[in-house]
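Quick heads-up: it's one chain on its own, the form predicted alone, in structure tokens.
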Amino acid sequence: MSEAESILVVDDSPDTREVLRRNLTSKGHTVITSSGVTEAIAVLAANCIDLVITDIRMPGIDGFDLLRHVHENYKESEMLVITGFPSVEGAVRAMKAGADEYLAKPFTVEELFLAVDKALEKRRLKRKAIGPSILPARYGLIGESKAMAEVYRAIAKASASSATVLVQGESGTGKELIARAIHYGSRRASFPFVPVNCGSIPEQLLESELFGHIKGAFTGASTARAGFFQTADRGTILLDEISEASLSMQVKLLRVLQEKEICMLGSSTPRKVDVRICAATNKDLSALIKKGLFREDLFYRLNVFTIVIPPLRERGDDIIPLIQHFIARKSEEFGRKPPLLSEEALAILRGYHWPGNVRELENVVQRLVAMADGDLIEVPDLPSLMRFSALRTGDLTRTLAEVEAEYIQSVLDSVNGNKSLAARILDVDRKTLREKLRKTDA
């Protein structure tokens, strides 16, 4: 076993929980215990659990309800039932609810280990069958929701091929992380991964940056210089914000895809390159084609293998794990003890629509951790828009301008006034943001 597998033990008996914890810890497992179903559901939301061991008869919500919850929401978690009231009917019901193993109390330590090993081996085989589900931990991708499970499967398939990949998703969803995951899961992993933001490099420099230039190609070109495609040779290049490339640049990129060769600026001699291309965009390329702003032939060349990243508002099950991840990371960066979130604050964060997606969530958590005075983050500590959106769900009296102004200010607050970052979250350029702020101040 290469790494400790996590087990959640749910039983209302403290003695049973402690015995199971000691025995399973001795075998190298990471064990979390819960006294009831409500607490267990919270643990599942904040942790990646490989195996759930649960009693059936407990006060309040019983173990069958927990089995159904795990089966419906955590497909990759295995389940083991332990009970002091065994019956054929109970065993059948547990199996129908998704349990993999069934143990009647009292059982020996050897019987426990055998049942746990069988369940975890099934988990390992399932991981192999669906591909690299360890991607979240390895490449910064966090999430166990159904929407993200589809993304992981797509990453696994893309990694196994050499096809060009188009990654689509709103700003802040993590398109570069997806491209990195594909690269490092492929046979090209030992060669460079080179990300290029086509929207941040001036048009007159982009060709030189991508393809390189020879000495004397333009004023100031005193030496030859390799471009990003040569740097990425045998590896992967990510053309981020591909929709921002000019039509003339799109023609040159089409040639690279068709001929697998480039021409350095100032040279007429083509050079072969062995580079896998990933492209990413937050725009609707089909709509841009209709407007004459994007070449249809390039789109078809890029659209060999498409991965669509769901926005955070469609990944509700992932919000709490993401918050926990960012709290731990930012607390370590700031050298402080990770603060806790009150249930009310967590509920507001869970229900917020996150237009800036994961990037906005990370910025908000960073601000909360940096500004927290104590060990508990409560509702008043949240950005104003989040508090107001929770209070004003049914308030339809405000004008559109008021709502927009309030939201823009909230985004600015969440990134400590950084206008460039706020513009990226809002998906507008800095000039548009400045104009909107000017109208707000007027």
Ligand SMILES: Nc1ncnc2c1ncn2[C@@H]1O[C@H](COP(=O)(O)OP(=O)(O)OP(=O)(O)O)[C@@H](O)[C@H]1O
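Only the largest set of C-alpha atoms that superpose within 1.5 Å between the two forms is called the rigid core. Positions refer to the first chain, counted from 1. None of the values given here were measured: they were computed from a predicted structure. First, how it differs from the form predicted in complex with the named molecule.
Once both forms are overlaid on the rigid core, the distance between the two CA positions of residue 382 between the two forms is under 2 angstroms. Taking 2 Å as the criterion, residue 333 does not count as shifted between the two forms: its C-alpha moves by less than this amount when the rigid core is aligned. Taking the rigid core as fixed, one finds a CA shift for residue 343 smaller than 2 Å between the two forms.
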Second form
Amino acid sequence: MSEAESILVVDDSPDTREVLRRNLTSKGHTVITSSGVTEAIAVLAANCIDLVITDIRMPGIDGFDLLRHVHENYKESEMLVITGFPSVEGAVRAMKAGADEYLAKPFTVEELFLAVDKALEKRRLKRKAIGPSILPARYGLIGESKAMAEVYRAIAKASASSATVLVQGESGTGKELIARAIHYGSRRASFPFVPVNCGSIPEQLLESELFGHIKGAFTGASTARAGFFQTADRGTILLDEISEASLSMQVKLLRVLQEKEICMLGSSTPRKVDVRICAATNKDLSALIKKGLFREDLFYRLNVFTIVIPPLRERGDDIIPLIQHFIARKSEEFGRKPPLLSEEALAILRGYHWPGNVRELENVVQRLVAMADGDLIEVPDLPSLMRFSALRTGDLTRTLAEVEAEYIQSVLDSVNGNKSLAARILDVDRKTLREKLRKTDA
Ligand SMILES: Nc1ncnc2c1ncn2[C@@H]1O[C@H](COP(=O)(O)OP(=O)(O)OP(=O)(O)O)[C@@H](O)[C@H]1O
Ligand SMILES: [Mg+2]
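Same protein, different condition: the form predicted alone was shown, now please give the form predicted in complex with the named molecule.
Time for the whole complex; same chain goes first.
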């Protein structure tokens, strides 16, 4: 028995979409529909699609462009063209653009099933030949945005040296992952990478944890113990949440950076260490310096090489690849077939502001994969917080009409102005949406 295969139906006619969806679902396939090429491209980016069924003549971008896009980017997907304007030329053009099957309207259900079966059989053979697809990843980091390209370049540069690196970014943006990438890309890769969270270790303990202690250094120190700096010898230490280190600890760290040596607790003999230091923070260190909470000289020592990772909401292009990455990973963990995401659900995830950044996205996807009982995740499956995220809190002076207008606009923006899609997300009909838009324009 084969498992349910995923089919994307692209047609500007709602009737055709519905007929295809109903028939193909009855055959046990999982079906996503798209009303146009732009929407279909987003669906393809986030889902593993076995077969794309597309119309050719559609307003805006036509089906040939979609065929080429799929042919170039998703070699393993099959393509079936349906057209109401059959012609030999059209068929030849479609085949040249990579279509596997061609079906002229009107067609019977039997003809449809035959064409779909033929295409899916090809897909199965290909799958056997190719094996499971390998996701593109750079140092385990996902993301194709300009900002990430910048980060990859910085990681490569930092890996080539032993300079101290400061990684700055909001919580959950991947600072630790970046520090790991630098370590594993460097000549220190075969030595330890030791992350230390300066915020979660109590101040008195932090010193002995970092530098170790000699026998009898304090009550209870019955044996000598090495600290993280010794453990990380010839490798890399990550001083995470560096802003949380006390001022006296900052002085000690400054010494390590300047002298490249440490003093074990209870000893006055300094020892040389060969450790690359990375520091990470989600705080604005310059602001802390102004307040006298962070030492300026330590800042300059740390800030030799800075990598700033922008929040996820400023890297919109990374959201879909990250969703796809985590869907694949979590599905594997849970031993299930990856669920698909509907076009509308994707639009909401894409438009959400992700205050918890990639960590939040990972948690949301994990929950969706764990809870999905079907093969398709749709808008009602999303956390309600996300569906109403455009209603920003904080400003309590706005009227209901203003809030509504702003929310409608943000939904429209997230679907590139596609009104019928926006109406579906908002759960109103197109007429109501039109009226509401007219009112706000007036
Ligand atoms: N670009 C990315 N690609 C893949 N996974 C990522 C990416 N960025 C972050 N993650 C994942 O998101 C989670 C959070 O990342 P990480 O712990 O590195 O964030 P952080 O910036 O150190 O957060 P905090 O400030 O809260 O310590 C991890 O599970 C990490 O694997
Ligand atoms: Mg971290």
